[in-house]
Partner chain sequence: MNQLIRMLLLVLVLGFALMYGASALNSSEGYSGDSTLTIYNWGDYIDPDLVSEFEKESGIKVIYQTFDSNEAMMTKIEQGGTTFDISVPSEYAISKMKEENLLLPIDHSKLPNLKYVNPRFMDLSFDPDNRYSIPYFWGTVGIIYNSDMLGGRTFKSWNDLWDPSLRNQILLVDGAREVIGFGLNSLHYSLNDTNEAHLQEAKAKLNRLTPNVKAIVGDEIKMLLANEEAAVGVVWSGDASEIMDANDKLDYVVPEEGSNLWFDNMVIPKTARNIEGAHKFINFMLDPKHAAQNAEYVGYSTPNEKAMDYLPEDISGDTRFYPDPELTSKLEVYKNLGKKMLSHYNELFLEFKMHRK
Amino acid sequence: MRPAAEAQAQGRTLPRSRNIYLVPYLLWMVLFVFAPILLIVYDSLFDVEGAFTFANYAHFFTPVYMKMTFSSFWYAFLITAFSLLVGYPAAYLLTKTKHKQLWLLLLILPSWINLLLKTYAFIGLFGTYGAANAILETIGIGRRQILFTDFSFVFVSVYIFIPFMILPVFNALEELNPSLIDASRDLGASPWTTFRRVIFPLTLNGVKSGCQAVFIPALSLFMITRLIAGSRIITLGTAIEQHFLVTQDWGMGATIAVFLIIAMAIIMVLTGTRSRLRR
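Could you show the structure of this chain alone, in the form predicted alone?
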């Protein structure tokens, strides 16, 4: 009877000891996730003078902020689409190379460099007397305004985010069973049909993870937008920066942040639900 009682006592103490390890995680979530979100929601309920109001939420649905919202989603979509168009073939080629780990390391290395330094490097490359304009002048096209354009903003953003697209797609391709591709070829399917009917559907979870990792941060860009696009592109991220640092309208800036958080949460829930349903 004693061994059985001791076993039951140990079984009761094990879950308690495991719950102790959850305390740091829960503290981290409360202090650095839930508390900041609640603080943002609280700040959104006050105007510039500190009076309680819901006018910030009504003001968000004016044409000016709706245009900013559409612009933010449009550029986030472009950045995600181009990252996928470049990242998927790159990930596929990586799976066919001999030294995969070396190429992955070379791919990850630029992400270790400070984002501000990389942005200033592109300012030098795309400037009037930068390397890009020097190449254009050499081939006879002449100098062009590259910096502070839609092209430069999307190009730099894709360069920044493309590792976050390649890595999940690469992992999905690595987990793909090669026998399925061989079976498709044995049945007479063309390479395009094999990709469309076998490879892409089976790696769709990696594509969705990559799109999440790119679209969500691209939706709230402000530093790259400010330095590369200048005042040509105004998004919700730059609007938040202006309200907090320039106009000192923290309530309106917090309101925009609330809607951004809601949009990001909706995107994550929709894609996550679909993947679970498929499984």
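Residue numbers count along the first chain shown, from 1. Whichever C-alpha set is largest while still superposing within 1.5 Å between the two forms counts as the rigid core. Since we're looking at a predicted model, the values are computed, not measured. What changes on going to the form predicted in complex with the partner chain:
- Once both forms are fitted on their core, the CA shift for Y57 between these two forms remains under 2 Å.
- When the rigid core is held fixed, the Cα atom of V33 travels 2 angstroms or more between these two forms.
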Contents of the next structure:
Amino acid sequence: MRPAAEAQAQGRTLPRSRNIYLVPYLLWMVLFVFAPILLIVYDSLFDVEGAFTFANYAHFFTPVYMKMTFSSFWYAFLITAFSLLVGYPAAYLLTKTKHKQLWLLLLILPSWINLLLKTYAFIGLFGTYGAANAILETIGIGRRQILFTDFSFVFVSVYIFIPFMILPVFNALEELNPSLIDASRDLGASPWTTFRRVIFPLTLNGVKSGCQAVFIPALSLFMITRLIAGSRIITLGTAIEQHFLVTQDWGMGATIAVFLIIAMAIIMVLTGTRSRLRR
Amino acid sequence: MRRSFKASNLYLWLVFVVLYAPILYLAYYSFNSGETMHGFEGFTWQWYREVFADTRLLIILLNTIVIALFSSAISTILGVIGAIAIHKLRKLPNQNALLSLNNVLIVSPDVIIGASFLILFTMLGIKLGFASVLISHIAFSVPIVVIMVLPKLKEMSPTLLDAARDLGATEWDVLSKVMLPFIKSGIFAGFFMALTYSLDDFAVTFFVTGNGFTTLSVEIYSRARQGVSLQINALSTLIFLFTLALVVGYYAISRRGQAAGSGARRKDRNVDWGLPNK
Amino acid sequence: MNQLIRMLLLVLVLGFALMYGASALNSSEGYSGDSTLTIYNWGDYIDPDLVSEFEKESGIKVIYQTFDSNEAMMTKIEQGGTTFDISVPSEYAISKMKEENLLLPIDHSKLPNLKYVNPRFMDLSFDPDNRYSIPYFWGTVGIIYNSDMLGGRTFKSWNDLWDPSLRNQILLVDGAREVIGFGLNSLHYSLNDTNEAHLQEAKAKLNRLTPNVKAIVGDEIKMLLANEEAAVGVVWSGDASEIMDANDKLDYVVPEEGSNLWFDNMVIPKTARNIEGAHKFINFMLDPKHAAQNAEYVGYSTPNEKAMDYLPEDISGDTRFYPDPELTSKLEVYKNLGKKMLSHYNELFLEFKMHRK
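The block above covers the form predicted alone; next, return the form predicted in complex with the partner chain.
So here's everything in the complex, that chain up top.
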């Protein structure tokens, strides 16, 4: 390579182009990210009766909210793990199909139908007299409660988020140079070794953005917690929803949101450092 | 080899069956002459007739699609610009910081986003309705586009851009002839995810809408207290069939168009952006 | 690049075409006229035929917008920026909105049909003299149960819910006031109780109910009970009547210890522009024939005494939904307990939800 030329090229283009691209993006950010964050932080400093206080923050560290935080992270982790487990093979197999772009679009299509309706359909499918139980009965396992269990909650959440996982992984796999896989095979690597040492590492960027696109919104899931889990699972998102819409304790709701944002920033930094090591 | 291929096909089919099962369930009951999604009583077209007779619902449907199309197009443009902006930052901590801020809207529950956008819009004096809904949909779709596009940018080797520049390409040429074609798949992914976000959103839209403007999600959620009528099932089935036809049709046409001139183009894609022609 | 531009153009052209279509439909419906009335109501909470009849009779074009919770609706009205001439909040929301000056007073002289409203439902604690609100529908909270699934057993008291044989059979409605309320009622306390010891006692008692609770859900409770997903539910009477319409094996009872009496009232929010039209609309809905027609469509209990004459006997004579005065005297309207206390109720409810069997 020609370091001198590269440096020269960067020196020539970077300062100018940075200004151009950052301007509209930062404008968006100031209006729709900074302003809401400021509002949230501001709100978190007031109690229900509108008096200035730090009590909300103290309240967050009580067992109720700690337990809730823990279960949110646990379920978000489960959802992400299963999305990856189901989504990665699906994305891989998709790249092998003939009309892959079409199949990919068909994979996203179900997510354009209203979520509440699909959730109602799941209630019907998972219900005591629903299709899922009918199948269980015919194969001899017998009826059991599927609705309002951890299983149904994780299942439906994975259903919702799976396109967000498959898309980036698919794109990463598409860019993979097939000759690398051939080379690995020719060198005598087993399919598993090829996957572990060649394919997976090379698609890690896609996996990472998929995990971010699933884990982060999964932290603040609500609605499903009530419709599918029967309020047996309470996540931070549910609590915020309650505080904003039922209690109208915006202070406490905003406080939880502040912690969610901090948690998300930590996750981003953690996944970001790894990428530096890889360079 | 052959057997494993079949097994893998089975897996994909299973994924598709699960993905479409709830939709087929909804569609099945849209023909139910009973009132609910439980116990199929008999076949009827009644709910479909009701959909076409209900002008209010049709207006809401059109509103929803218009908002989805505009917001995802604009947010894709903004998101691509944002991803390039992040990518161009030379220091990694800066990139991470900006990316974290980018994700604030994804992690924040919709209720909070909705409420704070509402406060923002009333402060700025924007009339609630079409404009406020459009702006907020753009706002919350941008980050997902960035997340979809950024990894593609990271894959692009910097030498490629330098090579283009050394060959005398202007900044605009680099962008339009090298960068954008390379990240195209990420851009499409971002666009479709933005479309998904927009069509699905209820909470944010609810807060920022007003003056008679409504989208389908808001309408469906607010009907929940009285029970969602099978009319909505019928409408969803129609939407589903329509988008299915659109997707398959568009795909078929674009393939036919490509087949005419570019049997070779796909193969030498790798060369295509390597060497700017002019 | 070309493909990207083509795609973008396609999207934009399609978008503008549909926008044109929507505005054409809009103007064909006359939504752009001068004399309009914006009604902000729960989804599907009015007979659409009545809306068109009102439009024909008054020459006012009605714009119908919907909300799904009192709190979300209040936030919208508080922030302003959009016109609502009529809204239909629940009673606790009305007292809150009154406190925050979100309501305009109602001129009773413009409502000749007000005389048809049963005096029992007028002048209640949440709105003395009905200065700001006019009753629309009312109801109770009670137990709905499926005797067939429970071998013919029936319910009379809140305490019947704690029966160990009902394991995993009960669905509760997702409302802090409702659940903590029946916990208090089952101990013969008022459901407006603010005594901390009583509240803790009620919560401890509710915790012991968890083995019987299958789920705590929202509006889906109707669908779940009608589909026999569970045998017992704690629900609002309006929901109960809908469930029983769908599945006649179910029966509804207001427990003997007493329960909640709720209202949805029509109000004129401060965002109103067409105040004259709003009064006309309220008066229109108070007409006994219209009230009866609406009650039949929605399935809730009407407060309109004269409307009872126009309702079929099997509706107006149903004591489960039009209870006799003796039971009514045991019912309590939710008092506005103040934000702090309401927060506390919600916190207790949250702890109850997180209590594992």
